[in-house]
Structure formats: C-alpha cells, structure tokens
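Presented below, as structure tokens, is a lone chain in the form predicted alone.
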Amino acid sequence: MSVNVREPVDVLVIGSGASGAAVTWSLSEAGFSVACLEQGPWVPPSSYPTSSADWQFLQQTKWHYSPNVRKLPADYPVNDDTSQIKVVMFNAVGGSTIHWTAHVPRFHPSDFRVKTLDGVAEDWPISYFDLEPYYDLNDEMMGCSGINGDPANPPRSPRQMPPIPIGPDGERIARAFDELGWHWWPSDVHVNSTNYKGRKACNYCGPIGQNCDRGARASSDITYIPEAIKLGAKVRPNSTIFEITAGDDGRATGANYYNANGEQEFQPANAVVVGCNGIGTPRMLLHSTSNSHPQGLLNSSGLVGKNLMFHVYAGASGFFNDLDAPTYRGPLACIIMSQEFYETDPSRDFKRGYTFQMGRGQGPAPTATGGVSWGKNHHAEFAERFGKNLGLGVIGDDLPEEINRVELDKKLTDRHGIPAPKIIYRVGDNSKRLLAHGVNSARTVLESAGASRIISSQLNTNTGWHLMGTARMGEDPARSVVNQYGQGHDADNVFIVDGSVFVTGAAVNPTPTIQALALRTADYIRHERSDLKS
C-alpha cells in the first residue's frame, strides 16, 4: 500500500478536544508549526439537536452520549461489558466539549496530596498552585461565569462574567442547604451570562448538554481552535490515527492514520502530543508497538491503561407541587453545588468525599422515557414528574486501583480493523460507602426543601463521562507513565495532556483541570523544548 507522507511539522497533536485544542493554540502562538489530527468531523451548529424539532429524540440516537449507541462513522466501539460504569464520549472537532454541560469547578489543594493527608492513592508531583495560573488562562479563553468568595476553595481572580442566575428552583434548594447549615455556592460554568468574545449570552433554554448554536456555551471548537487556525495551525478532521511511530532510539517520529477517504497517510513530527481521553490514549499507546516499545509506547512500567477512574455517581430526585416555574427552564446542571462533604472526615467510614451538583428536570420526551413506567400508571407518573422534579447528583472521588483498566480487545475492532478498547472496572468499597452517605445526605436536603416524594439511586451506571488515570504522572518511572509536565518517561518527545495523566480524580468535573494541565505542558514545551522547533 502506498502511503502519502505529509509535510513535517514541529508538533503533531492527536485530538482536538479540551486538551488538544488548548495545546494547539498555545504552541501555534509560540511559533511552532502544529498539525492537529481529529478522528471526528467538524460539527456545524445547524446540525445540533437543539436546531431540530425532534431534538429530544436525537439525544437518544445519533447525539447519544455513548458511542455504542450512536455508532457514527467517527466512533469506535467500546467493550464495557465487564465494567460497572458505561463509557461515554464524543468524537468531533472540539471532542467531548461538543457534548457537555460546561460545569467547571476546580480541584482543591488537598486533591493533589491525598497520600500525605489521607494515606490513600498517591500524591501528585505538582500542587494546585502550580496549576492556578493555567486555570486562570483557560477561564479567559473559554469564558467563565461565577462569583468569588467560596469558602470551600482558595481565593482566586475574578471570573470573566457574573454567575448564571440560579432561578427560583435554585434558590429553594439553596435555602434548604442554609437551613441545614451546609455549604453551597453558585456553580462556575463556561456558559456566558453576558456576551463574551463575540459569543452571545445564554438564553436559559435548558438543553445545554446538546450544544448551543448561539455560542453561549463554550467548547474548544469555538474558542481555542479558531484562534489556533488564525496562528497557522493545521486542523485535519476525519483523521483516524492508529499508530504513533518511534525510531530505534525510542523517540516518536510521527503517526500513521487514515484520512477521510480511508487512505493511509503519515504525519512526520519532531514531537507528538496525545489528547485522546483516558480511554482513547491508552488504546493508542498500547497499539503503538515497535522494536523500542514492544509492550506499547511509554509502557515500560506496565501502567498504561491501569488505574482507570470514572467518578462514581449517585443521587436523589424530589418532586414538588408548589414550584414557581417548571423545572425544565434554565441550564440543566449549571446551578448550585455543595462541597459540605468534600474533604476526608475521620468520623465517616470512607476516605475523601463528594460534591453535590443540583440538576433540573428535562423535556417531555426524556421525562417520559427516563424512569416513568409504561402501562396504566404512565400518565400519572409523568404528571408527577414533568416540570416538577429537582435533583441532587452525588459526584464521588473515585480512588485509583490497578485492577480498573483499559486493554485492547482481542476480537472487537473499529471500521478500520483497529482493536477496540476493553474496559475492566468495578466500583470499590470506599466508593460504595461514600455514595451511600451522599444519597442519604441528598435526601435530607430534598426533604428540607419540601419535596412531596423522593426517589434515589445508589449508583448511576451510564455516567462514564470522566475518563482519568490510565497514563498517570509521577516522578518514579516505575510507578508512572509521564512526568509532571506530561512528558513520557520512555520518550522525551511524547507528551500526554488529557485526563489519562491524573493521579487521583477528586470529586469535581475534570475538564478545567485537564485544560490547565495541557496549557502547563504547552508552556513547558514553549520555554524548555526549543529543540523541537525546526
């Protein structure tokens, strides 16, 4: 087979999601020649579900969170039959930021020191304060709505916009927290409360996870990527990378991929930056075997794919008969949060903790198909829930365990014959105790808020949004895959910038931390690796 060889670049970035887009912009700004290859397509705003009258059904089919349900050409299958939590992700320019709610709390300083503080997992080789300037830079690029003064977190620079209004339903839940004497705070979100950088303010229509043709909800395809292209970056969608190549010295030389026409091409590069998420990255590394990396790229420790963390989710939902407005109005999940039970408490029977994230109800179709029974009681149950339900999600710190892992499947492949990832994951005992406490606490809040009836779930299984830990950072090459800058221990010109490098998962959404880490890695390359620039 003839292979088309592209013009060499300084840096090849694999993936255009939260992390890859940030690196592409930063290195382009510094004068590096950058090619960013993305497995998925460009997604025009006209194709967003919310631009269609049947958007509520599109979110159950080709806009479903799971690639195993969507089965679009850009998706690869995931064997999660042996996982208690199902994997969700999205492949497109912008990655999974195309399909997220943009809730962006930061890690706590304690999250980087859980071994020292709590005797579990491992400490990170960096601190919160190493990341703080990059958190700030990322907020500037994405646009953050929020307010200072949260007592649960360190002081920080002002947000770019005031917080999204929490609405009468948010005020009701906030009063319940106040009555209990428990912490709450308006959520930090990458959703515009005012016009920002040419993007319109949110109109509070509700289905924010299905994207926004106003540009009110940030995603990396409308923030970092356009700026990177202006600076000269080459972004190639519909490019399915199947192998990072390496020379006899172990250093990367580029990557082989299939272009949009299914033709094989080779992109030479002085360095390779991988941002394919905590499932796609170990899949890529394990499939990239060579004489210098017989067990897979960067895998001399045997830890590539190990220590998979998802975040464990549970929660409770309350039904209210006396609300001032229906609960499907306003952003779905960017309302208030509580970190009352975030840090380790010796009086509790689990380590670390969890965050409450308030959620609203959804439209009629998701309500009718999302737990309402079919049969003679269907209409009564629908009437009880629709526009009347408010929830508290419990997002728990999912401590790393080597038995939770990503492997290459021996039979299942994608359309090009590339092995699919196989997920082996079970919820640990600490997580089970943590979630049980969280559900009981959520019920307490909803009771205080005056719910007429409360239902709860001890474990939500279709919640594998946060893919972390499978190529973790550390100082010891025998116990980690990359160093504190995301640079491979086994190859100094390979960098990983997605959630794979997480040492622990904390109890908050990981995207702003992923982006901060990516910007820090890019800054290291800019200032310390001039040898990579042609």
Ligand SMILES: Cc1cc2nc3c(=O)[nH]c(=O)nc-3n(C[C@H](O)[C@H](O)[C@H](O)COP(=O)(O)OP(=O)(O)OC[C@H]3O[C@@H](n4cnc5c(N)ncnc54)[C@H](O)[C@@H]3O)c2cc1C
Contents of the next structure:
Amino acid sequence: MSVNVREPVDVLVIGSGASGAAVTWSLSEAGFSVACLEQGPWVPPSSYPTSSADWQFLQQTKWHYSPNVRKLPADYPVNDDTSQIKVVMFNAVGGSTIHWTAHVPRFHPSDFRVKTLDGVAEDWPISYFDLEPYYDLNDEMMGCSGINGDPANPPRSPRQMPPIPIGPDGERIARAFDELGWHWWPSDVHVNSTNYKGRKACNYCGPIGQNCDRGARASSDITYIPEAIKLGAKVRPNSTIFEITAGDDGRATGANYYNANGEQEFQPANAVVVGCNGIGTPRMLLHSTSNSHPQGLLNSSGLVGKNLMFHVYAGASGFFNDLDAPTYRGPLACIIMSQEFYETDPSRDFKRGYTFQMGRGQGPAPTATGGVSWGKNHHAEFAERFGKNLGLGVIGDDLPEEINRVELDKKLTDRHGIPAPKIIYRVGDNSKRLLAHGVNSARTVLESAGASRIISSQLNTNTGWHLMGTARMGEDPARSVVNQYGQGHDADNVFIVDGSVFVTGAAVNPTPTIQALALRTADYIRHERSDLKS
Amino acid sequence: MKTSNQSTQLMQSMLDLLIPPVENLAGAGGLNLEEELLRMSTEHSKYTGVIDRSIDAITRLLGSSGLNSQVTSEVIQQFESSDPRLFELLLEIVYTAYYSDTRVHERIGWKSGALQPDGHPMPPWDESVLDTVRKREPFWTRVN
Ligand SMILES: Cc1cc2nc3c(=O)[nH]c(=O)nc-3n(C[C@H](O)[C@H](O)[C@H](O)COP(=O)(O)OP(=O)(O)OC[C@H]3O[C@@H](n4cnc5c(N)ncnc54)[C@H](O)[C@@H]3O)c2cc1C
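Having seen the form predicted alone, could you give me the form predicted together with this ligand?
The complete assembly is shown below, putting the previous chain first.
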C-alpha cells in the first residue's frame, strides 16, 4: 500500500489537549517547525450544550464525560470493566479541557518528596520550585482567577484576575470551616472573573464542564492553540496516530496515522512529543513495537502502562432550607477548597492526605438523576435538594501501585482497528482509610454549616478524569520511563508531556502541573536540543 | 418505540408510578412525554430500545394477562431488581424528559431555555471573608 508522506517537521506533537497544546505553542514560539496531530475535530463553541435548551439531554449523551457513552467518531472505547473507577476524557482539539472544570490548585512542595517524608512511593526527580516559573507562565497563558496569601501553600505570583466571587453559599461553607478552625481558601481557577485576552468574564451559568461560547473558561483550543497557529504551528485535526516509528538506533523517525478520510499517512519528524493523556499515551507506546522496541516504545523497564493513578473521590452533600439564593446559581465547582488535611499527620491511619472541593447544586434533571428516588416520595425528595444542596468533594492522593495499569485489550478496538486500552485498577487500602476520614470530616463541616440533612458516598466511581503515572519520570531507567524533562530513557528524541509522567498524584487536580511540566519539557528542547531544529 | 394503545397505556401508567402527579400538575404519564421520549431514544444510541425493552420487561412480569393488567409499584420494583442497568437508563431518560418540560420548569421555578447567554447574577467578591483564615500561620511542609 502506498502511504502519503508529509513534509518533515522538527517536532511532531501528538494530542492537542492541555499538555500538547502548551508544547506546540512554546516550541513554535522558539522557531521550531511543529505539526500537532489530533485525532478529534475542532469543536465549534456554538455547539456547546449551554447554548442549547436541550442541554440536560446533551450532557447525558453526546456531551457525556465518558467516551464509552458518547461514542463520537473520534472516541476510542476504553475497557474499564476491571476498574473500580471509570475513565472519562474528551477527544477533540483542546482534549479533555473541552470538558474540564478548570479548578487549578498546585502541588505542594511535599508532594515531590513523599518517599523522603513519608516512606511511600518514590520522590520526584524535580522539586516544586523547579516547576514554579512554569506554573506562573501557564497561568498567564490560560488566565487564572484567584488571590495570594493562602497559608496552606507557598506564596506565589499575583493572579491575572481577582477570585470568582464565592457567593452567599460559598460564604456559608467558608464560615463553617472558620468555626471549626479549619483551613479554606478561594479556589484558583482558569475561569475568567474579568475579561481576559479577548475572552469574556464568566456569567455564572453553572455547569462549567459543559463549556460556554463566551470563552470564560479556558481550554487549550482557545488559549494555546490559536497563539501557536499564529506562530506557524500546523494543527491537523481528525488525524489518528496508530504508531510512532523508530529506526534501528531506537530513535523515533515520525508517526503513522489515519487522516480525516481514513487514509494512512506518515509524518516524519526529528522529535516526537506525546500528549495523549495517561491512558492514550501508554496505549500508543505499547502499540508502537519495532525491532528496537519489541515491548513497545520506551518500555525496556516494562513500566509503560503501570502505576496508573486516578485521584480517589468521595464526598458528602448537605441540604439547606434557609439559603438566600438557589445553589444552582454560580460555577458548579470553582468556589472554595480546604487543605486542612493535605499533609501527612502521624496521628492519622493513612499517609498523605486530601483536598476538599466545594460543589454547588445543578439544574433540574441532573438533580433528579443524582439520586432522587422514584415513586411517591419523588417530589418531596426533589424539593429537598433542588437549589438547596451543597457538596464537599474529597480528592485523595492515590498512591501508585504497579498492579494498577493500562494494557492493550486483546479484542476491543477503535474504528480503525487500533486496540483499545484495558484498565485494571482497584482502590488501595491507604486510599480507603483516607476517604473514610475525608467523608467524616466533610459531614462535620456540613453539620457546622447548618445542613438539615446530609448524605455521603464512600467512593465515587465515575470520576476517572485525572489520568496519571503510566510512564513515570525518574533518574533510574530500570524504575522509570522518562527523565525529569519527559525525555525517554530509551529514545532521546521522544518526549512525554501528559500526566503519564507523574511519579505520584498529589491530592489536587493535576492539570496546572501537567501543563507546567509540558512547558518545562519545551524549555529543555528550546535550550538544550537545537540539534532537533532543521 | 411501541405505539399500540395498550402499550401506550402501560407506558403512561409506568411513567405515573415513576413520577406521580403533584399539586396541579399531571404525573410523567399524563404530560404526554411519549414524543419526547421517542426523540431521545432515537437521537442517541445510549437510549436506543430502552423504553421498548422496559415495556417488554414489565409485560413479562405482569404474566399471562400481560398488557391488560394494572402496573403497580410492586411490579416496577420487581423490574428494578431484575434488571437494574436497564431500569437505571429508564429512570434517567424519564427524569431527563420530565425535567426538560417547560410545565415542570414553571412549577419548580426554573427558567426554561439555554443557560447562555443570560447566566446568573452573583454578588461581588468581598475580601473581608478571608479575615479569619488570613490570621493562620503558613502550614505547608517546607522541603526543597
Ligand atoms: C469532566 C472533567 C473535569 C475535569 N476537571 C478538571 C479540573 O477541574 N482541574 C484539573 O486540573 N483537571 C480537570 N480535568 C482533567 C483535565 O482535563 C486533564 O488533566 C487534562 O486535559 C489532561 O491533559 P492532557 O494533555 O494530558 O490530555 P487531554 O487533554 O486528554 O488531551 C489528549 C489529546 O490527545 C488526543 N489523542 C489521544 N490519542 C491520540 C491518537 N492516537 N492520535 C491523535 N490524537 C490522540 C486526544 O484526542 C486528546 O485530544 C477534568 C477532566 C474531565 C474529563
């Protein structure tokens, strides 16, 4: 079969989500020729559910968080039957940031030193302070609303915008934390509280994950990617890579992919940067076998796909019958957070800790489908919740274990016949103890806030949105897949920039850390790898 | 979706048992949601066949008298425990159709239509809410 060969580029970036977009921009700015290939399409902002009266149906179907439900042409199936936590993601220009909530806390310095401090997992080969300038640069690009002075975190640069107002309901929960003497702070968010770089301020419609055509919530298709295109980057949607090719010396030569018409093409490149997320990246590496990489690209350690981490989630909801305004007004989950129980405390029966993230109520159908029973109590139960519920989510550190992993499914494939990922994952004992503590503490806060009734869940399962650890970084090639710059130990011109490289997951949403790492990798290429520029 | 008189009646009784009438508003069965349910079950594969399979399951549970007998809460409960996955989808599509209906919105005080461009009002940010927590000393673990 004759395969169309595209014009060679300096750097091929695979995936245009949070990480791939950041690298595409940074390298284009430095004069590298960059092609960013993305399996999904552009998603026009006018198609977002929040612009449709049918938004509640859309969010259950073609805008569902799970690719297994959505089944859009760009979605590959994920076999998560053997996983306690179900995987969610989005495949389009912008990747999962099309769907994300844009809550952007940073890792703590201690998260990079868990072996030294707590005797668990491994230390990272870098520190918080190595990443700090890249967190700042990323905030500048995405636009961060927030405020300095949080006693739970190191001081940092001023945010681009003041915090999103926390509202009377946020204040109610904040006062409860104050009464208990527990920490809380307004969330840092990549949602505009004022107009920013041509994108409008949020008008607080509610479901941030369903996006809006104001561009108030940053996603990489409206932040990094347009800037990269202006600088000359070629962004090619509807291009599904099925293998990264390598020469006999083990170095990558480019990638084979299916174009928008389903035809096979080859993109030659001096270097390949992979940003397909913590599931898509190991899938691609494992599928890229060659003479020089018989177990899959960068897999001489056998660790590609291993150590999969999600964050473990649980939480409690309180129902309030004395609030001034309905709780569906305002951003769903970009309000306040608490890190009272973030760091390890020897008096507790678990290592590391968790963050509380406050959540609001939702529209009528999501409220009903969120657990209101059918039958004669239906209306009373609905009335107790609708506009009156506030929640505290517990996001727990999920320590890495090799048995939690991504493999290639032996039967299931995507529409091109590329094997689907199979997820094998179970919640560890440390996580279970941590979540139990978190749920009890969440109940205490909601009680103190005056909730009339509280319900809780010990483990949320449809929460596999933070995909980490499956090609981790480290100094020892036998114990890690890439080095501190995301550069493959087995191929010096292959870089991984998504959450796969995480050594541990911390207890915060990961994307600012993913993007900071991606920008650091790009900086390394810019300054140390001019050999990759033609 | 099945459209015989008997199956429509059975469906309406089932819908009314799931979401009964309230105050001056009919239950889900009396609101004529059939067309909306049909649209939803044809527009996305997630809901394909959910209504028909649910009616079949209930008919089977009703036994030899089938479509002619009365659906009761007990029958729905049996259906729920015999096929929880199908029942969950049924409940989801019915709740979504019911709570997308403008008559229901009016009753519960929800503004129908798209969420954008109006959004919601929000009182401005007031920094004084931080007064208490600001007094706390930094407590993050210092490590290089
Ligand atoms: C509902 C939801 C809410 C979230 N909320 C938050 C939050 O509040 N805060 C936070 O920090 N994080 C949040 N996240 C997580 C966040 O979206 C991800 O961490 C982030 O997008 C990961 O970036 P990435 O570049 O690694 O991968 P992605 O953004 O997932 O992008 C990967 C891209 O690679 C493409 N790709 C994959 N395989 C191929 C292939 N073979 N060929 C070509 N292209 C390919 C995909 O189509 C996709 O576009 C949320 C996620 C979801 C789903």
